[in-house]
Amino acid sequence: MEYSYYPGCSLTGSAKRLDMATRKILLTLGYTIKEIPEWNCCGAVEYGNKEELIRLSRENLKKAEAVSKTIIAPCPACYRNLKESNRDGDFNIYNPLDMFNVADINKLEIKKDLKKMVFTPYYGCVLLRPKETAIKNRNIIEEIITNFGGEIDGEKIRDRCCGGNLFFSNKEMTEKCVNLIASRSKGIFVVYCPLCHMALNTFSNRKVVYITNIILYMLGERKNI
């Protein structure tokens, strides 16, 4: 089965490494993906007009039909906008976190574990709510980490807003949000949102990595997390 792949603007720019890692892991897990031809920006969080966001994402749904009506969208904002625009339910839309699971990863050649490492899984605002657009497994990052020997911290702040959407308009608020999150957690931040990565990496003074970094590290594709 072939899946339509929608990278979105962030993964072709500042989060290019996330795009490359996500594609590599999906292929390693056996998924066949093809980028949606001539895809357009979904508007992410920039537009104040919800209907305009829906219109932009519906354009991407139309373009995806040339590949597959089953779509994988890594960016949480793009993923949410595509799901909300799928009003007729004609498309199946997933975040890569929906495709990752411990059972499949266990079938791969694991070369390194996560023992003696402490992590704070951080999902941010979008991936876990609202339930209509949330990822299927709300604990997938924790499951991957603990299955391979890592320790978990920061359970109470995993879905707190990091203020990333205010990064360019009110950095003081973003810093305040990040400081709160950092004060109630420890270890390496593990994220899957480019906006969360930017905010936490800028203001937390802690290491911030994508879950894809951890998976590639365990597969021996990276020397360090």
Second form
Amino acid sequence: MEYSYYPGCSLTGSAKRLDMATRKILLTLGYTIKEIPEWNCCGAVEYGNKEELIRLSRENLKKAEAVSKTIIAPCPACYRNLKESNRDGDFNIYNPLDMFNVADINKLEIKKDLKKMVFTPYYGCVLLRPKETAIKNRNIIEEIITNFGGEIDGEKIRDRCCGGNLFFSNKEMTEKCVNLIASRSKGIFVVYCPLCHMALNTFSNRKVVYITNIILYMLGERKNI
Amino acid sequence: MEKIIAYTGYKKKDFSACLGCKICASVCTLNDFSMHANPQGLLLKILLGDNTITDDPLIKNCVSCYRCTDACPWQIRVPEVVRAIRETLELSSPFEKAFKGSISIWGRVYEPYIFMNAIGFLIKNGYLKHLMKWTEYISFHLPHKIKRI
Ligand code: SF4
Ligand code: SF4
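Next block: the form predicted in complex with its partner chain, after the form predicted alone:
Below is the whole assembly, all chains and molecules, this chain first.
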């Protein structure tokens, strides 16, 4: 079966690496994906008029029909907006985190484990809230890390806000949020959202990686995490 | 006020569903920083047509984390109400305006365009000092203008 793939603006620009890594892992797991032709921006959180925001993603749903009504959307903002605009429920919309499960990863050839490493899984907001649009397995990052020997920290802040939504209007808030998160956790931050990546990376002195880095490292496709 | 309500996607009577329990305030991210945020108060002001909403700390600082929504018995989407207010009062930053400008030209975000259009704002507000940490986000690509299909 072929899946529609919606990269969105971040993944074709500032988070290009997340796009490449995600495509590679999906392919390795046996998913066939095809980019939605001529997709447009989902509007992220920049539109105060809800109808206007929904309309942008509805356009994308229409365009997806050319490939498949089952859509994979990596960026949490795009993923959420697509799900919100799927009011009649005609489409199935997934985040790649829904596909990255431990059982499937275990079937691959694992070359390295995560022993003696400490991580803070960090989901942020949109992947987990509101409930209607949340990912299926709310512990997926922890499950992958612990299954391969890594240690977890920062359980209490995993769904606190990074303040990334205000990054380009009121960055003092973003800085406050990141300071709070960093002060209550330790180890390498593991994220899936490009905005969380940028916020944590800018305002903390800790290493920030995507969960895809970890998977590719275990598969021997990357030297370092 | 009508425009705000229309933008939220709610009807006016939906605002009266709020129980006044203030669970939202107890989980609001802003209150981790003692910013005295009360989403319930904001909803009430909208219901009552009170114009003092502009002074509410949520208008400037709500981070759209949906913690309030998640905890609310009615799952009321306060951040979407805040965004509707910001849009109605035209409070978006030059960066956000450039973001929408890019979408209206190309149908997508094209970072160099946004960067150039918001450069004054970025300099004035001290964003350029982060450039060293942003090198990994810079990737060269040409703008792609969406064709109608
Ligand atoms: S979305 Fe806004 S109002 Fe709601 S908890 Fe977060 S910061 Fe507070
Ligand atoms: S949690 Fe919901 S019902 Fe309770 S005060 Fe807040 S908005 Fe109203």
